[in-house]
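Have a look below at one chain only, the form predicted on its own, in structure tokens format.
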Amino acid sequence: MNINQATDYAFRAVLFLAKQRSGKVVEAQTIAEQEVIPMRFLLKIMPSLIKAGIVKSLRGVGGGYFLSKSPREITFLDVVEAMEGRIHINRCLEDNGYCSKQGAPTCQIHRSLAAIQANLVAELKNHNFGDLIN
């Protein structure tokens, strides 16, 4: 399992915005340059972060991006889910119908993977961007 490149860039963009004073609007070009994110990728990921309620944008002169809430309120899980959707380390954890054995509720592997997934989600939820700037 890998976090994709867009999610890695999203982490960097959110952290950069978290380091700014509250409400400061930052141009896309500045974020791209400071975080070494290709502009085309940045412009592709920002709408996902906006839709997830992590970032807000202002258009026009003086426009750009800023965090929609405190860095402490934004978890790693928020960013991963904004970019990649809900975490499912195996397709049977997404929908029991994917189990070709038709045994998801009683399957020992399913139960073990579900526990691993729950731990991963909890750990991602436990880390926030406020922790990285203090």
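Positions refer to the first chain, counted from 1. We call the rigid core whatever largest set of C-alpha positions still superposes within 1.5 Å between the two forms. Note that the structure is predicted; figures quoted are calculated from it, not measured. Compared with the form predicted together with a further copy of the same chain:
In a rigid-core overlay of the protein, D95 has its C-alpha displaced by at least 2 Å between these two forms.
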The other form holds:
There are 2 protein chains.
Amino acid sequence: MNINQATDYAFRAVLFLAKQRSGKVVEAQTIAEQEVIPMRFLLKIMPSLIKAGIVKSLRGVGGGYFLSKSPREITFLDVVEAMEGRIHINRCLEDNGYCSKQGAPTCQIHRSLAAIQANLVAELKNHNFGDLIN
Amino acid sequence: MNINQATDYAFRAVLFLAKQRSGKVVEAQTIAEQEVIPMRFLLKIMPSLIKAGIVKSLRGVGGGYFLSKSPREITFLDVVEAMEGRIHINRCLEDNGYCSKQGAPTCQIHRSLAAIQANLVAELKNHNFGDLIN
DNA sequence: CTAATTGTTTACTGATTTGGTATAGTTTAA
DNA sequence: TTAAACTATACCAAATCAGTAAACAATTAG
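Form predicted together with a further copy of the same chain, following the form predicted on its own:
Next comes the full complex, and the chain you just saw is listed first.
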């Protein structure tokens, strides 16, 4: 029931970029040093944020990363999903959800967990990076 | 961000016991068959529910398991914590929380995740097994 | 054009967790 | 005392996690 280390680092990288003046390009090494993230690991994490449309990058001299939209438009859910995919608090809630009992449609546990998951997703969506920097 | 298979099985075992008439002792094999849980695995799971005070057991002939309190008094949080311990959605929220940046007290991410976690815990506490059997 | 700089991609690795099985032991009723 | 039931512990293969490494691609400076 937790986020993994890569997601934790991703939160910090996004927050660090959100704190820069708009459009400022920050190289990986700066983020890694300031946020105490292993450089190589950060370099593996960033492409996930790019694919999710949260961050953009520039290569070559003077290159680096910057947010692709305003911090207020980036939610905690966006970052979690960028790193870990859609949230499913139990296997039975996945798209072709597996259950050894095959009882999903009528399973009371399934329904309760679905409600709990929906609440969690809503809560994650309710936190954005704009609120964190003011 | 999910519960593990053992916890899923634990939910089913508790619900199955909750559906029995009060005080009925059910042997492991019956639970395993009805809920489609590998017997040996179930036998390893049950002691966690017993230690958490959710279930009681009787050994020997005619033995088995039964709930130690009313279904309404058993929450989803109780079962999750019985199986996985206290919920921490990120390492920094553990008792002696680790953070490579050591910035927990002033970290905005930490504070947001703490709020999200508190919401999740409250939601889990809000679902009980009494509601599921009526 | 070339070299230096910066991100991208993919593969690899050791440690830990997960999901489950096996074995030996304890308790209890008949 | 024997069979039925749970308990404790050890074991195991596969997957995931956290991180490292190396080769590659793009860009800019000179």
